[in-house]
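A single chain comes next, written as structure tokens; it is the form predicted on its own.
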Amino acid sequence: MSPLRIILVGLGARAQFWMRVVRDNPDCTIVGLVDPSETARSRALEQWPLATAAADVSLLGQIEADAVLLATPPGGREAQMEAACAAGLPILAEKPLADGVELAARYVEMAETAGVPLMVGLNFRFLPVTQKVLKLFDEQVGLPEFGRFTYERWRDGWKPNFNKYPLTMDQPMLWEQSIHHFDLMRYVYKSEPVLLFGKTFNPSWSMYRDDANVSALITFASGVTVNYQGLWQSNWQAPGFQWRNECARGVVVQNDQFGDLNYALHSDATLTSVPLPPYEQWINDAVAVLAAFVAALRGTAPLLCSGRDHLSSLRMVQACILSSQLGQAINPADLDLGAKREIGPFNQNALQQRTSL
């Protein structure tokens, strides 16, 4: 099989991980590099000297390729999405797809109309710890009924290896971090939210222009209720994380967002630690995301984390913002925007002709 030829759009901090992950995947290669920064293009060409580099997405219609990987900020992707769809190229996009539900819904419609698959890189679903949590529900403690999700961090947005756009974006914690957590809840609870009461705020010491902290009470259709607190601007440099789920026969306690998983049955005196495989942060999960994308394009697996499904997680973010503004609970489903159709089929035959599968 010929490797999938990928055009990488956006050559900032996140792209450095993707270049390594693609290099380690024999099913993929990078043939195009797009970024307005000449410095970024030159740096990327040192790693991919045979690729074609360009300052804008006009490259997508000029070279032979099989897919586009958007490692770009969520704001300002209109031209990128239009170019990818016009070229008929499947899209793997960093989350969130857009910094607004209405715009994301337009992107989803655009991709479906063009007949190209659109996958969002929701890498937290692919973490080994996430998969183990699902198994604990099934095999040990029973279904969850309520939980507490706490994420506490003093995120230094000026660190040189961080993208700088969150410093000035609207609701950076929600759009950049909580989107992961909300999506995880939908995925792990296998249920959709029906009520969300949220409050966003920004402490006096915050380096972010807009609210970097959020609290929310979320109720799902299954009956699960979650107390959520997400902080990008706590006032202690030591991070804190705990996701505790109270289940039919006991508890599941995750003390690190990438591991430290434990459970206990109701009568147990202590928690039991759950062994997890070795894990390299930001690499192993990206490896799994890329493998899932490739499998979908090869036709050996369904498309996961579709743009259409992603809209439900984005609605949670939007509902939290609206709830904070209005001071009342919101049903995310009320933010429909006409985006509830089933995922449309993509043109597998056209893809096969391009990739010689």
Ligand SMILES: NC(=O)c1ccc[n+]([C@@H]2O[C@H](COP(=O)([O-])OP(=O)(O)OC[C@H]3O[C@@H](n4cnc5c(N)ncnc54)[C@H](O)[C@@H]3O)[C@@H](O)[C@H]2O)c1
The other form holds:
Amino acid sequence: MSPLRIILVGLGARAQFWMRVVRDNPDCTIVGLVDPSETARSRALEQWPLATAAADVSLLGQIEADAVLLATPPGGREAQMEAACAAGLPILAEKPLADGVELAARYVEMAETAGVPLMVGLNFRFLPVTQKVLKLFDEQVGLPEFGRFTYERWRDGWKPNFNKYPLTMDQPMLWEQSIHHFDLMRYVYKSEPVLLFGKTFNPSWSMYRDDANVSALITFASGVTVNYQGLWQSNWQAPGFQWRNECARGVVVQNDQFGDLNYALHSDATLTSVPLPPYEQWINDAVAVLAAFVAALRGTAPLLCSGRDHLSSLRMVQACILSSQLGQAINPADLDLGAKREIGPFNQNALQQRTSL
Ligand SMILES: NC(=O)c1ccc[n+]([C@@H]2O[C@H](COP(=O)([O-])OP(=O)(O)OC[C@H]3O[C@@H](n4cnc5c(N)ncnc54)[C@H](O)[C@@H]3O)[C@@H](O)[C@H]2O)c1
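Let's see the other form, the form predicted in complex with this ligand, since the form predicted on its own is already up.
The complete assembly is shown below, putting the previous chain first.
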């Protein structure tokens, strides 16, 4: 079978990982490179000299290809989505699909109408540690009933190898980072959120224009309640992470977002460390995302992380923003204006105040 011919759109920080991951997958190759920045194109061409490079997405209708990988900032993907759909090219898009639920929903409908598979690269679902957490719930400690998720980081947005758009975008922590965390919660709890009370804020030392820190209390339909704190502007260089889940027979404690997994049954005096397979950060998870995308296109597996599924995680982000603005709890499902469901007077009121939703 000939390799899947990919056009990589957006050649910044994240694309550097994708170029390596595609190269290591004999089932894929890069045939097109798109970025308005000439510097970014030249750098990418050094790695893929046989690819065709272009400054805009008109390339998508001009060369033979099998799929598009979007590694662009989430704001302003309209032309990219339209070009991919017009060319009938399946899309693997970096998270978040868009920087708003309404726009993301439009993209999902656009892809569905065009019959184009749309997958969102939610790499954290594919981490060995995430898969093992699911196994622990099933085989050791039982179902989770409540949890605490803390992600504490002083993210230096000026670091040369970091993307710069989060410095000026709205709600950078939520759209760029918490989207991973909220998606992970839906994934491991196997349940949808029904109530979210959120507070976003920006400390005095923040280098970000808009809120870089988030607190939220989230309730899922299954009854699981999570205390969430996500910080891009903590005030210490050393990062902190803990996701602790209280389950029917004990606890699961993850002390690093990429590993350090432990559990204890109720009467255990100490935590038991859980062995995990060797793992290279940002690589193995992207390898798994790409493999899942290829399998779906080859028809050997269902499409995972679909754009439509992703809307439910994006609604959590939007609900958090709205909740913080209104000082009231929000059911993320109420943001789905497309759904023919009854919105209670309280939520209707909230939505009227934010017609952009
Ligand atoms: N899944 C993950 O773990 C992970 C990690 C980092 C970044 N990301 C995501 O990857 C995406 C890109 O982030 P990044 O860090 O590479 O950002 P970046 O700013 O470093 O790179 C983005 C690139 O896109 C280019 N670009 C902008 N508009 C374009 C357009 N219309 N057409 C083509 N190219 C365009 C820019 O010139 C830039 O080179 C974001 O959605 C981000 O959230 C995901």
